[in-house]
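Next up is one chain by itself, shown in structure tokens, the form predicted together with ligand BGC.
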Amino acid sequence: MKKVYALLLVVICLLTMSISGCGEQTVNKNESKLKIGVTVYDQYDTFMGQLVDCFLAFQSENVEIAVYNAAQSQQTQNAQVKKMIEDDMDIICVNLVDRTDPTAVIDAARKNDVPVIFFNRELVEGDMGRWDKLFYVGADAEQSGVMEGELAAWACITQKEDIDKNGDGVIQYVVLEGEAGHQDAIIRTEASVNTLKKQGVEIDKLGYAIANWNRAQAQTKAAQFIEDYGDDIELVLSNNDDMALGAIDAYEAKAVPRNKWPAIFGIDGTNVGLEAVRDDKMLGTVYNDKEGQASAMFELASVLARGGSIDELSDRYTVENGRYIRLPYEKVTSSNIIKYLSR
């Protein structure tokens, strides 16, 4: 009788196993689903917000994307990376808060063998060398500065009478800079100023101010410039669109008539930036290809998650040193603005 019971038990267990999967080897939950974790240095940064929106467009039945806001704290970001690893993310995309401090992120990812795609805030080469599953998607900071300089030089040469308001043959300018220590701040300023000089435009720097990519901060700094230099300011070079818009806000708040404004240039081509070019408030901007960067990040994440190599993307993107993908910038003015407004 005992034997019969034992047999029955085995049959019941086999039956329930086939129905509920009891006793099966646990299958990798992610096998059919790609899980990507993203942490952004500050979700209220205009450009980052739009880049994340582009990335979220890749969400689907088979793709889960979890986005975290580090709110400008590296410590918070480190904790978010740990959480994403605990949550079984296949790939982690990190927009570092402090690009000189990626140690905790790298160590956690490496220990758990989760590849990392850093984006937009570039870590130093030495840190990239710490593990072979670290990648970077972004753009070439110098190229954006050169293009901004070219746009400004072209305007200073072709609209000399309008821009050189005091007619001394020299363009008096101010610079609005992004965060100190960000590759896109230091390099953009240097490259745009050098390009203007190279193109033969005589320039004279009145002042510069750090406004941390932020529109409100830039408005405050620009208002101070207007107090200090008034009509002498003929050109505003801004490291990004939001700060250029802050300068525009300052001129509008002081009710300075449009024909007395300096020539103002930005970088990014955010929605608000493009609208300012369309409305002839900003003379030009440089398109920071958020759609391209988001696609490259997604394609790279997909390839890495199934154990592939970044080289599989080399027909569509320029892959540098087996680690870096940089999307090209593009110049935007009133003459080609339509193309960008409809992107």
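Structure of the form predicted alone, please, following the form predicted together with ligand BGC?
The text that comes after this line covers the one chain and nothing more.
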């Protein structure tokens, strides 16, 4: 009987040690390095490149961040997501190539129980509802369009003689839009134009072109506008700074005197965009808070990795529907440019 008791005691001790060992492993796992995978639609997009740089600033001994460039291919991005899952990333941050085609990303993440933070390119609302571990960090596209329209209206009203060069009381304008069918591009254009009208500025659209957020493409499109309309162009509304800079490049390449340029406006507040405002080549831009978005993404990733809730961040960010964090835009002109150049 004593042998039986002794055997039982040994078994109990072994079980206790085993349980303790599992506990230690759990603690070690919780204290292990946070691994975050990031894939962007095109890392050569100026704004995206700067946002990723801000996010990479959070990398440390305890935080590993792997960044992938999908190079505008949804198929490539789907493969990158699978690779990140295979590499045991705790969280995946996705800047979708095609915001209407997230199925492969969502299915892979859900199958492996890896939370996804979509950023900068917002999913269709129905897709966000397909799983409770899908989140979004970005901004409100309509707000950026409204602010661009307000900046343009302010300039047209306060600098009417300079902008309305033909003196007909109507501002002739052209639009440089991002991708065809892209939600943010459409909303930015509509909001900026509608805001101009609401502000009482009479406008007449001369031309419209898709330039895919790209500076070189925008230069080509703007050069054609100059050929077609010449000095009649009084205002250029661009969906982002890179395309606004493309318009500037076109005017400089054609050696058009600065006093004959139209008023040019952009969105995003990239470093080169801010410099153009400083140099009085662009009258204004709308600052897209890349630093704030990067911080929100990192804080959310950290919370989710330990099983927490997005609501834990509600004291610092506006959390919508338990899924969304949106950072506000800000208007930038020559009057406050120094504040943004120093960020």
